[in-house]
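So this first bit is one chain, no partners, the form predicted on its own, shown in structure tokens.
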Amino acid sequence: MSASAHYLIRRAALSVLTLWLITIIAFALLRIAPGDAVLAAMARSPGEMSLSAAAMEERRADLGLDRSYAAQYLSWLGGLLRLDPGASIATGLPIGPEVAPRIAVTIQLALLSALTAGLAGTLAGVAAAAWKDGPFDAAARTLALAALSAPAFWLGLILVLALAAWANIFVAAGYRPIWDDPAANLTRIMPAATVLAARPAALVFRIVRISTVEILESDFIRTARARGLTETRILWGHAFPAAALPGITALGVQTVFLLSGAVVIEQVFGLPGLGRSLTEGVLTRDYPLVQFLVLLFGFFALLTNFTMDAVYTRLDPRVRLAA
């Protein structure tokens, strides 16, 4: 077995251990947070607000909340190992079928945002390095600084206002899955993906620009120019591949933050994804739902990091040697 395979196996084992630690942290934080799951569920059903103390204790017993924390955790962990995350306290419905359609929304939002950030940041970074200190370089750096400074929710609100109220081309309601109506789906989700991609695109731009500027001043680029190669071939055939790895690293790290940013952006744009479901679950103290969603976000983050590690072992010989 190769050294890179051993390295990936160790990374996979570490990811599994991290995922187990996430289950403990998610369970513990929800239990020590203020609020009561039964009272929150009753608040959603006004007719049940007159329940007696005995009836409330019976409801807690039905939900298993009267058992010790250790017993509750082991029961939940056993259900996860059986691929059964349990039922929602707020709705009483199984969590799996309720969350499944929302996973596609969040994954599509994150992937579109990562693709937009990668393309925009990389192309702009290479172009700014090629025209260093020119008007395009100055404008791109100013725009990147603004994107890094502005909060995503503020950009989202401004974009919703501009598209919905001023241009009348966007309606923050009526989401359609991509397999039902691709055009309507992209019309609804692309504004959110663009806002979510603003910060990672700016970071990728700055890293790719700096890397490309350094590479264009290196000895092997001067040798390529001495051989008579065109600037276009030098830029895209020699400088860009060498500058791509730092951009890939930045994009991989930022993809993890895209998942957390989706919690806010889905609320702003009214998208029925995991972030919106997580917000509703926290407000209603829906322990099983929130625990599963936190675990799901952790799984996606670890999967992204593992994928980036696998890509690096293929692209960078130094990683294979270190492994």
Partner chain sequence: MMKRFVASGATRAGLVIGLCLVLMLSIGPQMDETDGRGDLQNTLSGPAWPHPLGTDQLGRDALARVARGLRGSLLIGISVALISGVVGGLVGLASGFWRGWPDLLLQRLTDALMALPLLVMALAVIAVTGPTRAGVVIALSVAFTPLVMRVVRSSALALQQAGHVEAARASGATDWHVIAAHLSPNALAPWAVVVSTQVGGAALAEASLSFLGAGPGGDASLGALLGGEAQTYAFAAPWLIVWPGIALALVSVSANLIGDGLARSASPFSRRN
Contents of the next structure:
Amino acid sequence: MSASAHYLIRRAALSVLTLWLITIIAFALLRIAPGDAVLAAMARSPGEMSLSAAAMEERRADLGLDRSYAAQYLSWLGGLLRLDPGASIATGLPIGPEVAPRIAVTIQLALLSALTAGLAGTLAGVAAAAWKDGPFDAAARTLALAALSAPAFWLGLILVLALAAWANIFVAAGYRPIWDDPAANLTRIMPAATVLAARPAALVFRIVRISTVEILESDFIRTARARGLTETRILWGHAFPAAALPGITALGVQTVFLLSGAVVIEQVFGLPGLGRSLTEGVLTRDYPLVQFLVLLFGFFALLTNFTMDAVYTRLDPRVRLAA
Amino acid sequence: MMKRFVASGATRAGLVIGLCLVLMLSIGPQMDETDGRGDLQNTLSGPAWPHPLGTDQLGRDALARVARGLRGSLLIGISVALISGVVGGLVGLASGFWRGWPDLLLQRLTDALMALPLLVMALAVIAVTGPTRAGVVIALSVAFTPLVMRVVRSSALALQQAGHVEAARASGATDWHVIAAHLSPNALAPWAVVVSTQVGGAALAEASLSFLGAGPGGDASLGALLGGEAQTYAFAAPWLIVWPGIALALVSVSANLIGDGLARSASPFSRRN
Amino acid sequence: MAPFLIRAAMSLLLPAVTAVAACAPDSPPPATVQATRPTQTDAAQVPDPNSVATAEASPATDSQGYGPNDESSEAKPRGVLRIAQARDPTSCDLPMAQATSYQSVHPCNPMLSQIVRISTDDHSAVIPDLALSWETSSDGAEWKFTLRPDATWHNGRPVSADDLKFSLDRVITPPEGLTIGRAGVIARYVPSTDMVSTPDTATLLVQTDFPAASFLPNLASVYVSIYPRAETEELSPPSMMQFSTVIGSGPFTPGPATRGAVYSLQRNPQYYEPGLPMLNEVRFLVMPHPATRMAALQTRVIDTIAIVTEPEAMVLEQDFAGEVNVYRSPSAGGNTVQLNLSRPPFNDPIVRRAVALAFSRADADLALGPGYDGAILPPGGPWGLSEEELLKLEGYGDKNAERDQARKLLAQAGYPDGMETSIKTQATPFFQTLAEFAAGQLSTVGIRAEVTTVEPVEYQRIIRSGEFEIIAHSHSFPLDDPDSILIDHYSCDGNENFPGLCDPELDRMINRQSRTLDAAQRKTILDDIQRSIWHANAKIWFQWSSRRTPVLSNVHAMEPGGSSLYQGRRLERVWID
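What would the structure be for the form predicted in complex with the partner chain, given that what you showed me was the form predicted on its own?
Now the full complex is given, and it begins with the chain already shown.
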């Protein structure tokens, strides 16, 4: 077995260990919070829903919340191993069918943002490096700083309001799945993806820019220049490929952020994704739903990290030393 | 290093913005002549003297509230950066220096914590602590510490292989001496970069928490202003969400610029940010 | 559309301008949106809540066989109505606790029918639905409902009396795993399923425990919707009734739905009211953010929102006059502070009186948007106190004099220099504004109240365990009915009696009005009850809210027909031109 394969297997085993740790955290997170699903259901519609003390006790027993934490955890874990995450407390529906269509929304949102961020960040970064200290560079750097600094939900809100007021366009309703109506789907998701992409795009831009600047000043480019290559050729043929890798790395690191940012952006743009389910679940103390979603988010994050590791190991076997 | 830090125009801009914000902190609350109770005859009025940023639904001066919110956001940002910086820094240093099974365990825990969406974790912690400023600080510190830990640990790891550390080792220096004299000073720069940008990061995260309904209330932070009732008046009184948003962005701009300045002056790590 | 941009731009530019021109303070404030109180006479004449609705609808259409709207010559009975709300419906099992919220009631109601129902045009009127007629025994404790012959479930099966008994039975004894919600009040009148019987498929007999004046209105509440026996029993017990699985007998059937995004209702051609519904489709769009709901209305992506805030209503009225109508109606609910009677300082009635006197209703209108004057039962309905009676209550007098009196009362109670206390409320925007407003009002009489916001779930715990001195809280009643309000809120063991008010004499009076069939006599008892509760100063109503419902001007018959947010939302007569 090759060393890199061995390394990857070890990484995979560690990821499983991490996933198990996440199940514990996911289980504990909401249980340590005061109140429970029964009180939370009333908190969700204050002044509307009200139960007597006896009715609350009865409901707790119905939901199995009167069992010990250990029993609840083990029965949940057992369910997971049988691929049955249980039923949502709020809706009484099995969690699988509830979550499945939402995965597509959030993944699509995250991928579109990553793509937008990668593309915009890299192109702008290389261009800014080529015209270092010029007006484009200055403008792009300022914009990147602004994008890094403004809260995403606020940007989204201002975008929705300004578009509605100025162009009479409304961009935050009527999600359609992509297999239903691709055009409608994209027009709904792209505005959200763009807002979500602002921060990662700025980070990619900064890293690509500084890498390109360094490469353009390196001996290897000087040699290329001496050989009489055109500036365009040097920029896109030599500097760009070398600078793209750190950009992709930065993007990979931002993936977890994208998933986290989706929680807020889905709320503003009304997209029926995992993030909204999660927020709603936390507010209603919907234990089974939140546990499963936290696990799912954790799984996506680990999967991304693992894939990136695998790619690097292929590209550069020395990486394993640093890990 | 200090010279290089202050010399950059961008850094100076960051410092100036920071100073302006601090100035606003002290002047802003003076605009309020009603002791925070508001003037009910003058609710939701647009920006006009004597209320340059307008008034809110209870007729309270928006500038005074932005200033108080700014104070809260800065407090949260700085506290989170310091707590996660100190805890993450010490644990990361130790973990990177001694390695062994505690390091392995800590790494898995860090993996697990970093794999969780920050906001979800903070939402849950706030459910425990209650939606107060202190609660938000605890929640965000828990969420931010793993990142600092990871950065410091990896610089401690890298430094161990550096020539001067190996030389000190060879000449019989104790662990403590190596940590104090060689690792800490060199890990300080990347640590400072991460911690300084976390001031802005924490202020932004706090706003997201407030937006999701889990932040402190009133004018306890800029997020509280953005995530509060002002959202339901966004069309009628845009000034109530525009200004706190801009103030928040400025906090983050200032923290980012200062962080960049630190990064540039601490050269070998210039790319880490 | 432009005014928003102008306001936004001004909010950005003006600080710079005013900073420079600070010495010219008498320039008019630009873009001022100021809440104005409806004139006293507006509030005084509230008793007719349906000013718009009743003016248009002729009483004849109210009984049965709704003809199309009186403007039927212009009505084009097709189209899609789009409604935005913040959240998904949790369940369509409306009698059960999980479906209590209006976000569940509104999307589900158009698919369902009831035995009798609350009139859309007048929430104090009970009109026929599945039962075409009904009669009561001479003692008022036996009810005979005669069913209409033509009603069918969405799957084509005829509706029989047995389905009605099944639905009432599960309200009286909820199935395993489900918890009864607001429909639970029925069990107070009909405690056993044996009291419901079906001599034939077209007749339903119900015995009540006592002659109950509130039985019929509560039976007509949307929360006592009717479900088919066979199909409902097939649902596996823990799974609640989802939107898409509803089989009802209402004017619409469930259409395509995407959780978190849209719920569509399709016209039911077999609906028993001839010519109805007028619409082809109703679409409920889920938009969590209030500002995006407003933006959607302005761009005509949606036709209506159930509730907007006062400032947004004013923007719509000013900037979109002619395009959007905003209907304002009293809402069966409002804003309170509630004092904990079980411990000092508010176990002292003198201190409570001082607190109550501190609140100015005019101030509340300025801060929270114009509301309505009322006492303990909703103003504008059949049971609220008349304006004349209201003005006799403490708290409706001259505010300055009352506040002076409050300070004297405090001194008398041993707090000559005022006192310190705390107001707890849940950490959500509107409740927090309520609490801050309340703190401001208390400060006028020397009570320094610190506002503490509590995480919403924790808040539910503390209000039930009495771990507070004052809470600022808002209520929304299902129905303008004395029983459904008084028992929960003011009887010794009421679910929502958070202050812990317990007065055996009051409980006896509540019981008595419940059994008084003569409306005038009942009103007399209720007036006494209201005065008694008012002067106990436990749950202090400082404002009855106004509900503001914006509707695009080409949508007709959407006017709220009364004070309840929950009743009369079947949408069968709504039409679009």
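Residue numbers count along the first chain shown, from 1. Remember, predicted model here, so these are calculated numbers, not experimental data. Whichever C-alpha set is largest while still superposing within 1.5 Å between the two forms counts as the rigid core.
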{"query": "A28: Cα shift of 2 Å or greater between these two forms (core-aligned)", "finding": "no"}
